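Below, in structure tokens: the form predicted alone, a single chain.
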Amino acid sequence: MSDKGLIKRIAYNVPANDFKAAGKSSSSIKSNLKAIGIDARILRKIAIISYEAEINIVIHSYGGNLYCDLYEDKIVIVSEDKGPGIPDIEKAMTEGFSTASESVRELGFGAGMGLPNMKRYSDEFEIESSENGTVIKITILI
């Protein structure tokens, strides 16, 4: 990813299976952007997108990173995890489809709305996945 025009990058490490910390990174992103005056409608989109991305890292990966890149005209949320990847992206983009375990669902996660919600609230949505990990890049115009 080119950082041409990048004003600021906020980076977070997101551990796998850490449900106690789940949501802290996305909450921090929202707070940081609110502090610099980002519009409330944009903040809502970013809060949803970054939360869904963070929860997907916690539930489905071996851990990863969540980034919030601020540009003059857009905010880009990047989720990078360390695998195991998404075997069928098309299926994973279907609302309600989930590979979350029963124990994760009992905690209230894994409803199969993460990727569909990220795409719904984005202006641009890109996803690449292999057994080595998944990278999701979501752009919101401001």
The other form holds:
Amino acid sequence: MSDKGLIKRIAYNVPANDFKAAGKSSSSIKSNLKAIGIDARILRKIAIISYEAEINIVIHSYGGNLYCDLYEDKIVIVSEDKGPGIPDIEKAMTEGFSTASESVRELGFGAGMGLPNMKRYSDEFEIESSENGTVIKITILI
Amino acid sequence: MKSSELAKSLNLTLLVDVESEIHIEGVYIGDLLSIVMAKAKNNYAWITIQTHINIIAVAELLELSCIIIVENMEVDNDTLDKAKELNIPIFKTEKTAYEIACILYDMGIK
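Would you generate the structure of this protein in the form predicted together with the partner chain, following the form predicted alone above?
Full complex below, order starting with the chain above.
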């Protein structure tokens, strides 16, 4: 994906296992986009996508970054983490499949809907994963 | 209506009061956050047994009208503090999700 036409990038550091702060970056993305007049229907999609991406970094990774890239005709949410990667992406994309621990599930996470929700509400969905990390790029046309 | 009026008519304990009026346009019942994220909508009342601080992030992102904690679950102080900060009303009751849903239905929320 080229950076041609990129108007603005907002970046967030998302630490691993910080459940108290989880959702903070997504809220900030939403309020930033709301402030520039992005339509409520698009905001809802972005809130769902960025929340799932953020929670996945918190639950499953060693930490990472979440980006919101604003273009003239689209918004791209990019999630980059430091590993350990997803061994079987196809399985991870299956609704209801989750590797989250029992303690995390008790808090209401780990429904196995994270990646499927991200894909469902996106216009384009790309995922790459190795043991060094997972990169997800989600495009929402505006 | 005011949070206090809703608390009174549903016989709920008001844990976090807010200044603004509550408008309930729908109801969603669920305890798995990802599913609530995908299904609940703006101005919905959310009925749940989850009490962890992250329910506030979900309510804020979806712009829900309020959270109703059922089955008398103990709510973390962190959750209440965050709800106050973000102006999200929280109620609590010993009733079940189904009982509360029925009352809301009878109030005309369908």
